[in-house]
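Below, in structure tokens: the form predicted on its own, a single chain.
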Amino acid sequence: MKDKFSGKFIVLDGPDGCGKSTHSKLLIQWLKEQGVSTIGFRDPGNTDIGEKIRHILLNPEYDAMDTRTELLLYMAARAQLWAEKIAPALEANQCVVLDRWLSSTCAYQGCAGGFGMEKVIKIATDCLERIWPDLTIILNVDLKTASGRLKSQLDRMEQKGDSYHQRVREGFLQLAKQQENFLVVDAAADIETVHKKILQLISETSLI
């Protein structure tokens, strides 16, 4: 396992509520076990620029955000997160586990948001070092179970509405069909049956 997951740059994505940023400590946490050296962040944060970008992004104050405004700023979040945190840890050969990348503005801003999957990953290319993990794991879950999972306040992405979160599971899903590299995990199930499942298929795959 360490030979296979050191260096290695590894996402965990879906729509609110599939279960991401759980699963993303509960991996770490096993690669750790595994004695892989494995660090994790969030997409957007974990720098000083990129939690400003979050909290502007998040605010339900800022609900007159137009879609474009939200690709850009998550855009450069992201490009800073991979200078000042990701870019090191992966020459410093460890694991990195990230919760969200590329392929949640393609998803909401380029599916759901109606800006074009196409569009936000050519404007990727042009801002990103690299645009795409060595894994993505998308954890897919209907709306209903989703719903259930999210805290009474909702974020300003999270008040969206149904009918544009189901477009944003789709565009996760029509992605992965697109993209090497992908795997899809119904997240619908409990915690730990999730992450067995996630341990099996990363412990499988041939991807990395």
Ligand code: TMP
The other form holds:
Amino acid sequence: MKDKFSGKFIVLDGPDGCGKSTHSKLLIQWLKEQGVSTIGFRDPGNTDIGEKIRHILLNPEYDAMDTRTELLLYMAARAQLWAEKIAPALEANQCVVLDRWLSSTCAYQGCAGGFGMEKVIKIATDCLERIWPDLTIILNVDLKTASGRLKSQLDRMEQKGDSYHQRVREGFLQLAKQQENFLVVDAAADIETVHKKILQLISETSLI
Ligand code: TMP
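Now that the form predicted on its own has been shown, please provide the structure of the form predicted in complex with ligand TMP.
Full complex below, order starting with the chain above.
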């Protein structure tokens, strides 16, 4: 296990309410139990600049924010997270687990926001040092189950409505079909069932 996961970059992603934050924590805990030096981050966030950008992005006061502004702010927070935290951790041969990444920009701004996934990937290619992780796990959940898991106080992105979030989900599934290093997990079940499925997938996959 140690050899398989050391220096690997793994992302958990999916629609709001898919459970990726819970499952990132559980995965990190499991990797540590296997003796793998592991560190987790959330995107956007985990740097002084990134947390400030996150605050702007999720603040419902800024309901006038354009999709292009969103896209560039998410990308800026990501570039900083890479430079300050992810790159040094991978260089130190740690396993890095990310709660969201470029896949979210593809699904939210690219697909649901209408900017276009190809154009998102092109911008990322030009401004990020590395765009795709070794493995991305998409937690797939239907809209009803997902919205039932959200807190009552919705942030600016969560407030965008059902048809936007339906397109987000479709965007993730489309991306997972296009990219080779993506796996999709049915995340509608209870936490333990989904966690076991994730462990089974990452233990068996030949992608890493
Ligand atoms: P979360 O990390 O708490 O899920 O919140 C981040 C929110 O930002 C979530 O609604 C998804 C959204 N988002 C984008 O729209 N584009 C992105 O590139 C990323 C990383 C997140």
